[in-house]
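In the form predicted alone, a lone chain appears below as structure tokens.
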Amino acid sequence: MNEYTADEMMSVAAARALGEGTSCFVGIGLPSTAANLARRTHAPNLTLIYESGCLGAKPSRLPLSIGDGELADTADAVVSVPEVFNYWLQPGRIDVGFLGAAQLDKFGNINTTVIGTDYHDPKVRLPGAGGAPEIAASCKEVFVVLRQNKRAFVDQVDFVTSFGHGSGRGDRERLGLRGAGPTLVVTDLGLLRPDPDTAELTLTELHPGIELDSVVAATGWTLKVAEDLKTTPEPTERELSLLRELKKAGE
């Protein structure tokens, strides 16, 4: 058996969701650790796309920021912000935008904005949008990776900074939003996905050696349970060994 930290579980969890050939819109953080791992796991021919405009990105180490010159250095192409978003994001031609964020509802919705329900004197201001909102909207899947607890995983986000489901099934389409919204949530507890007919996030895998009622208790609104309730495979040697050295390279 392979000694491993939640963390760990989390992004190889988050690696594996992607698929060979897929291009992938990739946020800093989380995201960028789970799409560069798929990329020398299982998905050698994953496209990372960054808000920057580095197409193709194959950077040795993880990226400090959108801006770090390792991506430019080895994308395919590097194009105008407003070409990324004109030309790639907004007619859907990428299939899955890879997102993090501040607290996350039943429905979806992110918050990355501010936390609290005044947004001009709030708790906190978060650092915000940035290209979140337009990824959320038009990527074909989006997938969200964060740590779960109580205050990421709230009823209903203090602020709507990227859309997910609205509230329920059908909100996407009657907005006239191009993607399918978040499909999976990957947290260091567990798996997620909307339930079919409400689009409620559902339970639906638990990690290696996490009980159920810790998941419960780490979530801000009664939590739903798939019937079929799976176990995620524990992560490989090689996988863990990979996502180490690329921890280890942006050192």
Second form
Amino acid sequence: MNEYTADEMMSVAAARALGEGTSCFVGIGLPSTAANLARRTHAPNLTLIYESGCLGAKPSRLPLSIGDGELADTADAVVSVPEVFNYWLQPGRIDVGFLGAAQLDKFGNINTTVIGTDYHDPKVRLPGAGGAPEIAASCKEVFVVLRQNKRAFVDQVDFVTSFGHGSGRGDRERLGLRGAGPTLVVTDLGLLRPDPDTAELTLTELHPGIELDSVVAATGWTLKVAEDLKTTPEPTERELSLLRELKKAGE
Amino acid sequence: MARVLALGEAVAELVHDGDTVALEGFTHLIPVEAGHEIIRQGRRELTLVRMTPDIVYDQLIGAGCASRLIFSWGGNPGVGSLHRFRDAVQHAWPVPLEIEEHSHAGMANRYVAGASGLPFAVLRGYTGTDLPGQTATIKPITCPFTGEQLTAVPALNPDVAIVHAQRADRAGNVQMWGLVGVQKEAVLSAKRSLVTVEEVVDELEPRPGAIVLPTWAVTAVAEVPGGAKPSYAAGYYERDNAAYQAWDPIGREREEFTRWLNDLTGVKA
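Switch from the form predicted alone to the form predicted in complex with its partner chain and print that structure.
All chains and molecules follow, beginning with the one already shown.
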């Protein structure tokens, strides 16, 4: 058995979710780690798109920011920021939007704006929206990756920065949003997917060695669990060594 | 025609108290030195505009230069929070900071409208989010052709835009390449503009794809080698990632920050 951390399991599980040949709009941090790992493992032809204007970036190390020079130097094309959003994202040309979150609720709505319900007097002021609202609205589907705990996994987000499934299935269609919204949430404990009928996030896979009770305890709502709950396959040696190489080269 | 000025002279002439000022640069080519010059000259009550206020905006805010910020993502990229920004929003230190908050797509389109001489821009964004409820400059609009509900955002037309570029010639034509972010739109949307450059050369070497801001679109050019550090200038120097990390503990505490500020402005503690 391989030794690995919960964070490594999360990065590997997130990477596996990205199919070969798809295009992915990548946020920095965990999504970027996962997308770059996917390119080195099963998806060498994954097209990475960063909001800094890099289309088809092929970095040799993990970028520290979305505008890292390494991304521009290795991209198929470097375009302006208005072009990324208006020509590439908005018309729905991108398959997967890969986002992080500070808070996520049971319908996959994302908050990266403020913690606390008073916008003008927040408990914590977060960085804000960046590209996320339009990524969440316009990509064909959205994957979210974040560590699971009660502070992050809340019944209702304090602020909807990026729209997931609103208050349930059908809200996106009613609002005229084109993409399918969040279809997968990857955490350090397992995988969650929206229920086909209600769109409520439901635990569908548990990472190896994680107790179901601890996932329930790390979730701020009464967590639904799939009837056929699966166990995520362990990271392979190759996945782990490539991830560690990537992380090391990024330091 | 752009005039080639010294940085201090250019900032003194172009940036006034109470102005709306955009210092743009999307991770690359951030006009950091120009921001520091604004701090040194003690500008007050600025409305600062920028898609990605990062550490130079943290510094301007901490120094009390700004009373308002129009932005879409405020953080120290790859590191974490902007503590001076947070302190100003949450505790009004050193002065209260009002915010006008957008998404990247919203901001980019506001500059595009500004550069295009149009009153507003249209995008298919913000739907379902709480941003329109907090930001008066996000409004629904109906497409007159299809009836689709879209979003309108007003043009941004800053009093002055400041960007950094690789090169200019003595006539003030500017060459910029690599990640060009929203810099061209910011310059073209502004009433006045300052481009700081790594070097002023006699003649610009033609470079396919390099963005050229012609001299007649720019108010002033200032030669400021290293003027984007700790961000980077493709072809000149790389991003100083360690400096971004080193900012975190300085920005975190008012006292540490004040020491940094005194060093910058030459005030003896």
